[in-house]
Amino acid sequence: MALKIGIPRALYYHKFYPLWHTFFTELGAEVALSPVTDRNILKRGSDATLDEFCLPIKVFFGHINTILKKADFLFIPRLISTEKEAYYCPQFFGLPDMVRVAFPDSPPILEPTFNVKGKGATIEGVFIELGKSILKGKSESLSAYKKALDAQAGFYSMIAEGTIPPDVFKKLYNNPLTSVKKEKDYGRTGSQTTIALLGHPYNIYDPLVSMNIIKKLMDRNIRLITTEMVCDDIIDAEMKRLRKPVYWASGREIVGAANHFLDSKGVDGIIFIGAFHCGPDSLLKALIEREAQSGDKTALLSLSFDEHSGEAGMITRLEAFLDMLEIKKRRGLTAS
């Protein structure tokens, strides 16, 4: 009988799931994925954590709670650094330990440490050791890792072509998430409004955390661009303009994409989504808003959510922002 590896549908699941899913399934394991976030999952997470924790962390603990009895192992990697000069939130470092305290009867935790800044550390070596932890040999683990890399590369390729991550997951794994229209580029087309939706993947793509903003924008026939669709060359160029680098994981891409669209006029508006009680998000928000206030820039809406945020208030702000963009477009078309 295949081992069941529990993976919570939270945090960097939204970025690395193809890598993780492929690795474990290639080794003959079965992935037990938690369901789409709902209010019950959030409540479970809130009950298991401190009030000071941010909404994404509370959602993560809620997802852990839903799969405790459905898996032989829980997969909770220690994400420290997976790219040069960038680090994850310190709370991510201790997630396996916090889960043990919150759920003392949890199944064994697979907790590989991903830290490219460590001496002699390689991602390949981490995956080989991860395979050993479920009694798989080096050659098996190495083969599974290479196939997992191919799956992750395919995921990125589909995003680069204009498919938003929830649609990629739906196509590859039949995950019941919002379907979003595919666009191959982010140049403006006709009178359709184009929005750059920016933020950490766990803030944007989780329908509860984001208050289903993707569907709300779809219902208004908005054309979406996300952080992942902006190429590395653009991000690199924008980062060179800053006095100091952004050290938070995903933060570099978010700020780079925001600064690009603030100046390029390639979109009609920008929406940044962050979380209350999140230090990195507060920094990113400040950097983006400071740039937005310097000169004639693309319109920006910043939204921050926690478990107490009301959907009615968010809808009011969103609709006012979209109406303002529509008025600007009409004036621009009339003037031309």
Contents of the next structure:
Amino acid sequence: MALKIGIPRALYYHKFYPLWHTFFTELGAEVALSPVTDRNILKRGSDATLDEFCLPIKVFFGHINTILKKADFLFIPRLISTEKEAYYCPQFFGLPDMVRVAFPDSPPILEPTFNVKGKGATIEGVFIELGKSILKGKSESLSAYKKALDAQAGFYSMIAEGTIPPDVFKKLYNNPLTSVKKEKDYGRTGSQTTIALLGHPYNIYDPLVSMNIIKKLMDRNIRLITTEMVCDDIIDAEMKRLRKPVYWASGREIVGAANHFLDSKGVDGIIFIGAFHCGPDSLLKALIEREAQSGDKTALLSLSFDEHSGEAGMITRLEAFLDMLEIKKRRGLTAS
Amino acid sequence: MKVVIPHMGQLDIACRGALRGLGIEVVSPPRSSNVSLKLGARHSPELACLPFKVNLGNFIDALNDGTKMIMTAGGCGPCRFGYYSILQERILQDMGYRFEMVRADEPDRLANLAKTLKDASGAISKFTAYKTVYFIYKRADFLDRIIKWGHFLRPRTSEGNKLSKLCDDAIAMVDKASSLKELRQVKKKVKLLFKDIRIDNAKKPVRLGLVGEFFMVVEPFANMDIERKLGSMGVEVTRGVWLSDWINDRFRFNPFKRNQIKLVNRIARPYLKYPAGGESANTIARTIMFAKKGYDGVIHIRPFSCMPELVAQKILTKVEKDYNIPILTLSVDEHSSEVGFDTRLEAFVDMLVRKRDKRLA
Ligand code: SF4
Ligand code: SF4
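Okay, that was the form predicted alone. Show me the form predicted in complex with the partner chain next.
Full assembly next; the chain just shown is listed first.
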């Protein structure tokens, strides 16, 4: 029987799933993915963590809880750094260890350490080791890794073309993550409002955490640009403009994209979604908001969610923001 | 040139005498008061961690007082601290202050420190920088020793006020010493003064380890003077975090002292395979070390929503069971009430005393 690898549908699943999924299935393993986040999952996550943890970490623990009995191994990569310029948030460093404490009866954890800043192994080497831990040889693992890279590249290029990640996942893995509109509705029609939706991928794309904001915006026929769609060149250029580049992986992309859109008129508005109790967000949000207030900038709505946030409050603020954009746009049209 | 350094334990005093020779005058804003904390907090993001807000309060105080230069440390992650100064600078500018900020990014590299000192004072050679940092280390080392003596004496003496005054005086004497020679003389004098405190050998204090986020452990304003409070309750406190260790681990001025970072990472490893930033590994390892040495309990203090310490706290729940050592975690922000804080301390200490007495009976 094929080995079952449990992958929680949380945190960097939202960005690296094609890589992980392909690697394991190419090696003949089966992937047991946790279900879409719901209240119950969040509740289980809260019970397994501590009050002050950020929402995404709580959600993550809830997902782990749902797959404890369904997998032979849990896959919880230790993400330290995957590029020279940036770290992940320190909470990622201790994830497997915290899971062991929270769930003493968990199946063994596959916890490859990715740290390109350190002296350790290359990413390729880490995958070979990972293959070894499920008894696969070097050449097998290497070829699975190559295929996985291709899958990840394919994912990126679909995003670059304008498909949001949940839709890509839906297409590739038949994932019912969010029920969004059909493909053909994406093309921008002349006066269509465009919004940059920025934040950590696990906040934006998780329907519970984000209170389904993607669907809400798409239902209103709004074209979306999310953080991952912004190309690296733009991010790098924006980082050079700062007094000091942001050194968190998602943080770089979020601040880079925000500053870019605040100045460029490419979008009508920016929505930033942060998690309450998120360390990096607490500082970066303030930087973005201050930047937004300095001069003639694109309109910004910044929202922070925690487990107690009500949907009604969010909808009110969202609608007010969209109305404001609408008015601005109309004024802009008559003025020109 | 007048320069402000944010309060962090005795950091300002360790630096002041050493930088005097370079023409840098380190000013100390009033030890963070509730007023400046409120001011700092009001201008900070609501969910920034406490050290950010306390630092900002210090800067506001100093700038109001006419200081024009801020000297602070940076870093490149993984935690928030490294990005503090960027946002603080922005906030202070938005408030309308005019000042210059020199920042030691990655302060654990001598070249960076030398550059920072150069930025603040003009020309300075690498050798002078090294000598300066060495002098800072020697000062910090003795300041830490004064604190250690206080930890030992306070639960054993009934002359609490005299001891407090002596500690403050001793620190003030170190503050005045401008050379290694003067520091040596001060050391001699201070040692004699401490002999003067009478101790009651019949007293058998319970022993408590104090671990947690660096700033919270070493900064008496932020930790509501927890060390003196515990001492007065008859507790012998041992800190798991020292400024002098921080310096020595990076610059190895005292090669005979073990590298504490390597040590704690190794001890924490069975629980935390990779340090999760900040003092996470230190917190876990010191707790284990205290337990092995038969301490009665451990206090874990951290800022509200501090990421590395949350990781550590989750893991401490297992250490607590495995080593059978009581742990009290205190999470502090600007809204924390000192009364509630004291009540929790007292209840914890009472519990430990009862437990110890039962064991000895
Ligand atoms: S970056 Fe923020 S949201 Fe993400 S895990 Fe860290 S604290 Fe949580
Ligand atoms: S270690 Fe804690 S207090 Fe220090 S920057 Fe990180 S979150 Fe803030």
